[in-house]
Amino acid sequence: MDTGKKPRHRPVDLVKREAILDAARDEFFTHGFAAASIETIAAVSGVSKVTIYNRFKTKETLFAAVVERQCTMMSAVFVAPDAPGTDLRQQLIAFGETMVDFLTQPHVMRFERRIGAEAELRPEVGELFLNAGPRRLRRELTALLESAVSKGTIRPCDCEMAAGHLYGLICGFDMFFARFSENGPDPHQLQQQVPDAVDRFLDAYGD
C-alpha cells in the first residue's frame, strides 16, 4: 500500500549532500578551517544552515567529510587488484597523476599552507585533516601493495615504508619547495615524472 511516505536516502537527497560538500571543499581550500564559514556554504550549496548541521553534526564532521570525499575520487584509480588484466604499473602510474593533479591545484596547496598553520593553535584540526586524508591514502596505498606482495608482483616488503618511498619518488622536493615559494610547482613536468618515479620503484621492489 503507497502510504505516500518518501523513502530515505532518496536521490534529491543525495544531490544536496554533493551540493553542501562541494560547497564546503571551495570554503574550506579557499579559507582554510576556522575562517570558514557555514553561513556561507549555506548559502552557495541553497540549504539551510540547520540542515547542514542535522546532516554533518559539527563542522569538523564536514570538514572531514570534505577531504574523506577527495580521497576517495584520487583512490578510485586504484582497479580491484583481482581484476583481470589489472597492471601494477599502471594502476601506480594512474595513482601518481591523479595526486600530481590534485596536490598542484592552487587552492589545494593554500588550503594546506592554513591547515599547518591551524594545527599550531588547534593540533585537533591537524589530525583530523591526517585521519581524513594522508592516512588513509597511506592505508589504500599500502593494501594495493600488499596485494602486489600475495601475488608475486613485487617481493615481500614493509609495504607501508614502500608507500612512503613511492610518494617520494613522485613528489620529491617539489612539492615541498612549493609549499613555501610564490611559485607554485609545474604540474606538467611532475606529471611526466611519474612513469619514471613508478619504474624506478618498481626496479627496487620488483620480484
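For comparison with the form predicted on its own, kindly provide the form predicted in complex with another copy of the chain.
Since only the chain itself is given, any partners or molecules it might have are not part of what comes next.
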C-alpha cells in the first residue's frame, strides 16, 4: 500500500537507474561478465561507484538486473500479428519480417551472443533468455500454424516441427553466419528472402 505519504528527504534519482543499467548492458555484453568493470560502468553512466553498490548489492546482482530488463524488453515484442482476414501467405510473411527485423537488431545479436557464452557457467541465465524469447516465439508461430491447419489452409502436420521448419527456412545460413562476423546480416537482404522462404514452406506444407 502506497499511502502517498511523501518522505521528507531527497528521493532516489530514477533516471540514474536506467543510466546505470544502460552502461552495464553495454559493458557486460561487450566484455562478458568476468571482464566487465564496475568502475567503467560507473564512469560511463556518470554515477559514483558507491551509488551502484547501494542499489545493486554485487556485480552478479547488477548483471542479473540487466539480463532481466533485456528479457522483459524482449518478451514485450512478441505480439502475434494474427490479422484475421489476410491470407496465410501474407500472415507468414508479416510474421517472418517482424521476426527478422527484431533478430537482426545489433543489440539483440549482442545479447544473444553474450547469453550463449555466459550460459556456459550460468545455466539459469540461459533459461531466462529462452523463456523470454525463443520459446515464446515458437509457441506463437506454432499456434498460428495450428490455426491454419484447422482452417485447412495447410495440411495436417506436427505444427511445432513445422514452426521450426519455417523458422529455419527464413534464417537459412544467415543468422548463423552473422553471429561470427562484425557486420551482421544485411537486414534488407534477409527481408527480401522472407517471401522465398515462405513460398518454399508452402510448397512443402501447403494443401
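Keep in mind the model is a prediction, meaning the values are calculated, not measured. Numbering follows the first chain given and starts at 1. The term rigid core refers to the maximal set of C-alpha atoms that superpose within 1.5 Å between the two forms.
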| Once the two forms are fit on the core, has Lys49 moved its CA by at least 2 Å between the two forms? | yes
| Quick one: once the rigid core is lined up, does Leu145 have its C-alpha move by 2 Å or more between the two forms? | no
| message | Using a rigid core superposition, assess whether Glu160 undergoes a CA shift of 2 Å or more between the two forms. | response | no
